[in-house]
Amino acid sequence: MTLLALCYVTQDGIMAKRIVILGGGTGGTLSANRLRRLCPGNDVEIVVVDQNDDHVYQPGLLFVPFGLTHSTEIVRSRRHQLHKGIEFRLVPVERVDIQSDIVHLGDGTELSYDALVVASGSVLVEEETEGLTGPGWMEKVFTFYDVGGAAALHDALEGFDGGRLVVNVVDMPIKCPVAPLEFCFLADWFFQRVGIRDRVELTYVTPLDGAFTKPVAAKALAGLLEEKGVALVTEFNTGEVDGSAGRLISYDGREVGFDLAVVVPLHGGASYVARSPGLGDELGFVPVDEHTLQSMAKPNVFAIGDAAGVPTSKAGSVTHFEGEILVENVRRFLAGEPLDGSFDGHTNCFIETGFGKALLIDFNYDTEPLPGHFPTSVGLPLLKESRLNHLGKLMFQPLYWHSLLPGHDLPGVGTAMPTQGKHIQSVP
């Protein structure tokens, strides 16, 4: 694969092609640095563009609550995680023109490229919800899916002596779609450790008829949740939270009180996508091709991570997994050459469970989570409780900053999900 490859070759020698990639967050970094790395020379101008320089590690925001980490832990530097030779600019986004494959930015600057990567994740709207963010916003109703919310909630967790604790998702899609559900193991977990859990009512409400999105981790999660005394409420769809009264209110009707609510507001796509013609879809996001990651919109358009319009979850293994294929198909699209379609919606999630296990779960577009072990047959078990489980969830966290996000790959994980060490005769 050479340089010559990504370049226009014209009479007068090489003109430099412009890759410009939105968003300086797991699937933006991951992406420049791998195309860095395959483009070392200066003939391939690589610009980042982000509105802060807050890169957050997200996994840890589920700790934060608990005391398990500080805030101050797990965000560093976007600019610092990019490697030499790649442009970063601080500035929002205002559109993207892609007729005329332009970016406009905030300051009144206009950014033209070959290629695009909408990189920029999804953003919470709480403000679509009736009154989340009223009267008890951040006194006794939080999220934990942003710094600040998360940092708040510890403080009430610190403070909380008894009552009725719900842990309400507002609507999907949310990034990391199991981390409600780890909010409350970890809760049961922790009420137990400072000795009120007999004090405590958790419940867990959730807009879909399980658990969990996939009918066999459902079932699996679902037994946890029983077992840990957390109630489950579904099909519930919070259409007002009511702060004053401690009630979550569904449009049609029903009401679940709490003394503590922990809600996952409704996420969309960057709002910039929304003011871009022909870009994204009603949410925000981009619609692309689900194995190639090229938008739908046009063909020097991608996208990658919770920006990404796939069928699968907004989750950052998924964003790792597509690290590779989308670096790959934008030399390809830039050299002329037929994309790779062999993304297959690989996920990889471990599921803390609370008492120093957690559980792992493997799928993709076309496979249910299934038991046995990952990678291979003498990998870390799925679709169970262990200690190793756990100790793979911390590991992560070093990974992401020096292997992943550098652009490196993991030995012996690969993009495509592995049937090795499954046991795929045993979900029908």
Ligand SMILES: Cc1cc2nc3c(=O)[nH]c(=O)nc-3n(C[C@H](O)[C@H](O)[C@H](O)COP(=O)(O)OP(=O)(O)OC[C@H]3O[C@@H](n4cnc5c(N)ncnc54)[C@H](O)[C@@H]3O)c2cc1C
Given for the second form:
Amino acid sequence: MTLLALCYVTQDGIMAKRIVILGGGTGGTLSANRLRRLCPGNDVEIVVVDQNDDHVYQPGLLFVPFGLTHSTEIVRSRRHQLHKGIEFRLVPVERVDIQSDIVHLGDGTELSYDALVVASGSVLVEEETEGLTGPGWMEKVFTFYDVGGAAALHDALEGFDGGRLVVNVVDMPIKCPVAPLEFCFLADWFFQRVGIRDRVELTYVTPLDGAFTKPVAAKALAGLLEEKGVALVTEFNTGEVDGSAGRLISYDGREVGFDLAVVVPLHGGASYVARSPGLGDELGFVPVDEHTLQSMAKPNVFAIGDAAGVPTSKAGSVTHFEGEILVENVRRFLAGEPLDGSFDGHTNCFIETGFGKALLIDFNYDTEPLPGHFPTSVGLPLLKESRLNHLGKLMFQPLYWHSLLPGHDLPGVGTAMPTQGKHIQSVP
Amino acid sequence: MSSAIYGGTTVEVNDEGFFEDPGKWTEAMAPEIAKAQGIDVLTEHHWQVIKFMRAEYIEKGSGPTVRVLGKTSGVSIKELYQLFPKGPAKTAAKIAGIPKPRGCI
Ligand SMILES: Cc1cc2nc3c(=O)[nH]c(=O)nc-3n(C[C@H](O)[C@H](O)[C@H](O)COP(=O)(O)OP(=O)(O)OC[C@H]3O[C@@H](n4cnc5c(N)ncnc54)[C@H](O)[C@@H]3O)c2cc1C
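Which structure goes with the form predicted together with the named molecule, now that we have seen the form predicted alone?
Expanding to the full complex; the earlier chain stays at the top.
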């Protein structure tokens, strides 16, 4: 291919490079805004593609079923989160041809690129679990992982007058792996508030061998479940959801009965990834170098957020920390400079525990969540319930729209995981 | 860390019984490891999965999870559980002498 094919002539007659960003959610929006600031000249064109204009503040989905927020309060226009000088295309991605650097769009048009950022998140694949969307779906089997499900579950909880409520994670990976635990804690609070807690049996059913993946946090969270009277069923690989009889059935033949099931379905990458040879793995996530976020398959392809196949949580905080390194690497790639390999897998999650309290965990690729304080020894308590952490969780929503998406650093929170306030020596 | 003897050879295994050094594994060790996992006879189907696990580990640095195994090994998840009732990915990885598949976080 000639060099000319890689350049575009802008309206002012300047040869420009084009960065195409697939997905205008958390990662796509913050990358576009950061890149625009990093490359202010009109020699770089930035195009964001998304299939709809509804940007959902997904952490808010947890609160919808309990009537603590309404679905309309957590959705804004995607386009309006993008700064001036960024082009927004409202059209689904059909597939990507990574060999010829072309994105094929759902309206039949094509978009060529010099650098591609895959930021298309993850999708729920309910149909991969036998029976999940069969009889009982949206009647006594729900999910709160999308807007429609969370709103329908709100109605179901309002009408629930007692019985067995199970919360089930079908398999990892899922977005925000602590969200289903938070759901259990809030359900305990909710049923106490409406005065029927003694008539509700709460059970958390997980494929993991504990309440969470990392040992120290798993122990603390299992303790909280017990304290709140939530039974824990582990190593349960859900093979079938039988809505009419009200039971979850595992592949090894175990059963858990329910009157109301809250299921977190299997996740996969956006469906176009599977139609784009060489781009993704078996589940549709994009394998990238875990420190530079550059694709293993093609040097001009990068991935951020839930779409990226890196060994850390699929969370907005991770997406935010990745952002700074990703945009710098896209710039360096286009300038022919060596990449920055400093992404450390930093993850930071508030875990809502009900009654106006929350817990905070902070970890990275190498260090599991530890007790102590964040970001320094006088900061928020780690792995411990506190009112301050709950306020932190509430603060996150305005920060999301006004700092994180515009691509600003969060006050006091750096990209690399801090170790200063942590009790490193308390690891067994 | 502890050690185990398979096929007359002593190998280092971790607390959960996974090989510390996959390079020390030989096919001759597999039937004995399987017996300890409650699988008396390794059929052709078992071997198909064990070999697939090892090949994936050598190529990618981690054995696949059950879900990926169901999508890529040519054996469905239901059948995988019939072959390895105590958890296909974990048990097959142990018999194949590779580390526990890196679950997702
Ligand atoms: C219930 C719940 C609670 C959560 N709580 C927290 C929390 O407390 N803290 C936290 O840090 N994170 C939390 N998260 C996770 C967080 O929301 C995500 O990790 C984050 O939004 C990921 O950003 P992303 O850009 O990768 O994906 P998204 O923001 O999901 O964006 C992906 C975009 O790609 C678009 N797209 C997909 N396919 C196509 C296509 N074919 N064509 C065009 N566009 C396409 C989609 O429309 C979407 O806009 C939670 C998530 C859920 C579901």
